[in-house]
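First, one chain by itself: the form predicted on its own, in structure tokens.
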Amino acid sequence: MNFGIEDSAEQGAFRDEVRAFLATAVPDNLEHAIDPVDMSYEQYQIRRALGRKLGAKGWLYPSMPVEYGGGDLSAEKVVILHDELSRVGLALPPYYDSGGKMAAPTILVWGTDEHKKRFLPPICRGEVRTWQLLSEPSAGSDLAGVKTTAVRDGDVYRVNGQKIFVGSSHGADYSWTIVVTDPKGERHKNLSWLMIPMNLPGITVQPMDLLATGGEAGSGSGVKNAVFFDDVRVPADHLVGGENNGWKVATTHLEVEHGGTGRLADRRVIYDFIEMCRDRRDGYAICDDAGARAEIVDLYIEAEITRLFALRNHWLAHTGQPRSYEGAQYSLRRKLSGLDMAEKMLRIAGPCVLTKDEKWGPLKGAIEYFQRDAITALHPGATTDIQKVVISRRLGIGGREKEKAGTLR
């Protein structure tokens, strides 16, 4: 009996269209660095060019409205698009654009018509790359405690402060940034969001040396950076969502960041690892061992449950269904299962998973990178403890009123 999900005629035709497009649009010289930090500037530009080709078809941000450069595709077609990109080893977008992924749906909800017309089309067409700037040395889990200030001075905001764990290799055009616009104001009522052009005077970007920089799903970032703002003058009309209204705006941003819209980029490395366990060397395969087989089955189940949580969230958000704790639930599951799967790999294949040695490191070092990434992935986009707090608030645990999920399109 076949339990697989089959495409309808329309879905099959769309899959064929995407596959044919990728066959010509993805260049032969596109490389897949195991560790994103190894991606060269030339390879980054190849991915940006592919992003513009996807953007021209409305496929770079396929859920966004057509009038702003998106594709406005159905939930099923968006899944197909991700499936076909994954088949050729790519995510959507094919380069790190975390700011765009979260700024665009947030601006769609909270921006003025002028903001939408100005900021969304360049993001959706792949003409700009955007970072998100939230965490600071003294504020990560406590996002409302950020210290970076943006004080109004005529027709500009003067921005001063520091953000950390930011962005990627090879720079960005914009930064989607939460700031304090009323330093003496009440907590949660003193914040705003700015779309800051990264070519303004007074901005310094300093790479950070970290264990790994992934954990955010999709295309890896390469390096993370500290970003310093020294009296940076940002045009006042780059403030989105209203002055001191930033905490409300953040509910949409955080809903997306926590997985409330689903993250369709799978952990392909898990499935590659399982296939590797079938490979025979000198007449022996890892899966010959009964204990290893049991662990491999658990590994597969872990990966599939996490993937299905993401698919569910994608469907809920895309079709306007009622939502509550599902985003944080998925994010918590993904973080904890990643660490659990990394430990399973170690038990299944042994210490070789801890090396990227050309001879001994499995899958050209991809498993070694996954081991590091599984640890650092516990932190980006809110820690596991914060995800539990969000779930508790959404369920109304502790006698409090149930918190609503962040507003989406």
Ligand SMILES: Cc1cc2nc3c(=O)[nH]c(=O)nc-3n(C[C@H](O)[C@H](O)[C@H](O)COP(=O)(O)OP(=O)(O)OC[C@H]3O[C@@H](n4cnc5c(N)ncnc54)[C@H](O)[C@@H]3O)c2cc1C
Contents of the next structure:
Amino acid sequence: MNFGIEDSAEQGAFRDEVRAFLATAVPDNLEHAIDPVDMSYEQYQIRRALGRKLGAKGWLYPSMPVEYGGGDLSAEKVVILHDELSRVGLALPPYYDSGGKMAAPTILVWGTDEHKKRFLPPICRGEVRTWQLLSEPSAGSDLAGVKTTAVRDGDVYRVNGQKIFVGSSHGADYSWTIVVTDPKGERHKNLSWLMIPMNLPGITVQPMDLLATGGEAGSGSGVKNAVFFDDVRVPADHLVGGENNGWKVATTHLEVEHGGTGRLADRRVIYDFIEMCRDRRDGYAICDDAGARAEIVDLYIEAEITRLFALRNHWLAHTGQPRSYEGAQYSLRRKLSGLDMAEKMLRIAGPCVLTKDEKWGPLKGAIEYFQRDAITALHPGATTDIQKVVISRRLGIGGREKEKAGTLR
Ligand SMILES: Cc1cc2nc3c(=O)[nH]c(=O)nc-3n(C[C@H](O)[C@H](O)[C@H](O)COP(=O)(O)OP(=O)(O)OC[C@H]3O[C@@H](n4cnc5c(N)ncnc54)[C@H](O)[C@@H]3O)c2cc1C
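Alternate state requested, the form predicted together with this ligand (shown: the form predicted on its own):
Okay, now the whole complex, with that chain kicking things off.
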């Protein structure tokens, strides 16, 4: 009996089209750095070029409207695109870009027509790359407590402050952030949302050295940075969603970042690890051991359940279904299961998973990176504690009214 999910004729034809496209569009000299921090500028540019080719077909941000450079594809076709990119070791987009993933859906909901026409097409076509600059030294979980200010001065805002744990390697064209525009205003009603061109004078980017920096195959962010704004003059019409309305604007990208639209790039490394356990060396394979086999099955189940949560959220968001706690539920699950799977790999294969040594490190160091990344991944996009806070609020636990899920198109 075949329990596999088969493509319909239309889906199969689309899969063939994507596969044929990738066969010619992905160059032979594409390399995969295990740790995103090691991705060279040249390899980054190769990914940007591929992004522009995907963008020309509306496939870089396939859920965005066609009029703004997206593909407006069905939920299923978007899954197929991700599947096929994953087969060649890439994610969508094939480089770190919080612009299309989070800023574009936000501008779509909160921007004026002028904002949409100006900002969205270059993002969707892959012509610009943007960073998300939210966290500050004293405002991570308490994001509404940001201190960076933007003071109106004629036709510009003068921005001063500092962000931390942000961005990626190899620079960005734009960054987006929330800033205090009414220092005396009530909490949550004192903030605004700004798109900031990164070539403006007064911006300093200072790389940080972290245990790991997260991301999917081919889309890892690489170096995280502290970013300083020293009297940066940002055009006033780059403020999206109205002055002091920034917290409402943020509900859209926070919903996306907290898992509300799922995350379709699979953790391919888990499946590669399971294959590795079948490899026979000197007559022995890890899966010969009954205890290891039981752990491998648990590992597979963990990965599949997490993948299915992501698929469910993609479907909920894509088909306009009611949403509540599901984003935070998936994000919490993904973070905790990542840590759990890292521990399982350590038990299954032993301490070799802690090294990237050429001879002893499994999968050229990919498992060693997974061990580091599973720990740091508990933090970005809201910590596990904050995901529990969000779930409680959405369910109305603690006497509160049920909080609504963030606004999506
Ligand atoms: C690898 C990495 C990548 C990142 N990328 C980005 C990025 O691209 N852009 C960006 O803006 N930021 C980024 N961040 C920052 C990230 O969003 C913050 O680290 C995160 O929001 C937590 O903030 P914090 O580090 O200031 O910890 P804090 O907020 O100070 O929290 C410290 C501890 O207290 C707990 N805690 C805090 N408040 C509560 C509460 N109300 N209830 C229960 N427990 C609580 C937290 O869970 C945590 O364990 C990144 C961080 C890392 C590690």
